[in-house]
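Consider the single chain below, provided in structure tokens and representing the form predicted alone.
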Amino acid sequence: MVDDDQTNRPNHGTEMKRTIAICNQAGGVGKTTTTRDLGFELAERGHRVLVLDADSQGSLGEFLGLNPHRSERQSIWQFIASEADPAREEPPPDMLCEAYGLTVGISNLQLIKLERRLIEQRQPHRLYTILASLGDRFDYVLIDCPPNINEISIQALFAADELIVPVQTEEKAVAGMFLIQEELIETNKRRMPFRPTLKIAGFLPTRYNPSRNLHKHCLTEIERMTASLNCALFDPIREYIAVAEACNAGKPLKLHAPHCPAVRDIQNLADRLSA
């Protein structure tokens, strides 16, 4: 719950253009690769983009070649969990780094310990306040959420303006779509009255192989369920080995394999967001 103390309430200053959380409680659905490749595509189009890793696994940094677990650089989460007043202080510049035209907020295993501090602080708006303090430095902030609901994901959902929900085209992943809707209801209870209602920008089918009947069946189910939830549905991101290879290479897919059809899928997603 948000502290009733006026000094702990969010500072409603100038905000960046759009803060989007890439969120799903399931793991392995493509949250991190979507964050990386969508961020890179938006940056290539001239937007100023911050991608923020909210998962202690640190995969976003690794997928951008930053070695977050070996880096001496402090993560921005250390500032978020510190005793600093986020309404009056900006994070030190060296807590953010650059990679492939993106500004990156890395994460690593220290986030597990930092989460305890955030729980004790009982201020779910700290990330939101810090991002707001960065003002108009960014056009987009993309948050790669953890695959579970914890204090870190609560911070991310409080900060976000909208959600993109990757859904793997497998039966188990499709069945979990209603859990997202339930969590959205709980999140909006926490946000009131400090933040506008958080909405789903759209569900994003991922790891889609159109040659597999199961995937085509699951895509049909996703279409049916998004209609019943009155939510938008983005075109699917197709599965190619080049996506995994780009992760191992620590590069955005568009740089690693520019002719991979999944690059076009990401471009379609960016088109939809920019429309």
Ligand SMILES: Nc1ncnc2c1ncn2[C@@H]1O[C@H](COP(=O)(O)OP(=O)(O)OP(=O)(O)O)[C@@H](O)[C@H]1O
The other form holds:
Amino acid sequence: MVDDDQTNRPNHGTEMKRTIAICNQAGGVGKTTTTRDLGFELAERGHRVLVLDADSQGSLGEFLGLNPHRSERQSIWQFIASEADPAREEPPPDMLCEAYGLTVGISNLQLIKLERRLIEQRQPHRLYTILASLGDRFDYVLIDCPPNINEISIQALFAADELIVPVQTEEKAVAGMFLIQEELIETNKRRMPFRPTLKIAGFLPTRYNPSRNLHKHCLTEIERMTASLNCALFDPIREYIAVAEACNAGKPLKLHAPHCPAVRDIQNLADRLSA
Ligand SMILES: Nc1ncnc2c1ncn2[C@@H]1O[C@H](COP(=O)(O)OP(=O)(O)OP(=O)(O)O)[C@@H](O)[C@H]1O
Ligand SMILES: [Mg+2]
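Can I get the form predicted together with this ligand as well, since the one above is the form predicted alone?
Next comes the full complex, this chain leading.
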């Protein structure tokens, strides 16, 4: 990333912060990969991006080479689950770190213990309050959700303005699309009257291999379901080994394998989001 002055950064004076949760209860559908690569793409375009890991597996930090399980650094979740009043106290600055031009809120296995505290606190708005306190420091906040509905994902869904729902082009994943819709209804009950209605920005078919008949069939099913749910559908992210390799290398795909066609897929997604 280049200095602020040299970027083609959009006009922040008029831009509103968008908090987007990347969410699906199904595991392994590409939530974390999408968070990392979309975040990186938006940052490269000059946006100020915070990517926040809401999963105790800590994959987002790992996929960005941050070694979250060994890190001495406190996670933003420790602050969220502390006694601090998030409306009055700023999060300690070292709870966020930098990687590849992104600001990152890591998570790790401690989140399992912290979740118990959050359940006791009965304050599903704590993450929202902290993100609000960061004011206009970011143009995009992308929250990488866990593969289940727990107190952490409830916090994420309370904080978000919209959802991107990655759906793997596999039969089981397609069937799970209804669950998201049901969860959205529950979430919106919880948000009233404090937060506007949470909306699905779109379903995102992932790990798509157009040479496989099963994937093509599932994509048609996803299109049909998306239309029946009256939601937007993004173009698929195709499956390439380089995507998995980038995760092992702890780097955004665009840096690890700039010529991988999935980079173009992520760019399409970023175009659609900012259209
Ligand atoms: N487009 C793709 N092509 C190839 N491999 C992919 C692609 N997207 C994701 N993967 C691989 O699939 C695995 C799961 O991806 P990822 O961790 O992003 O999913 P997730 O939904 O966040 O999983 P979890 O539910 O466990 O959090 C990873 O090993 C990742 O490298
Ligand atoms: Mg994940």
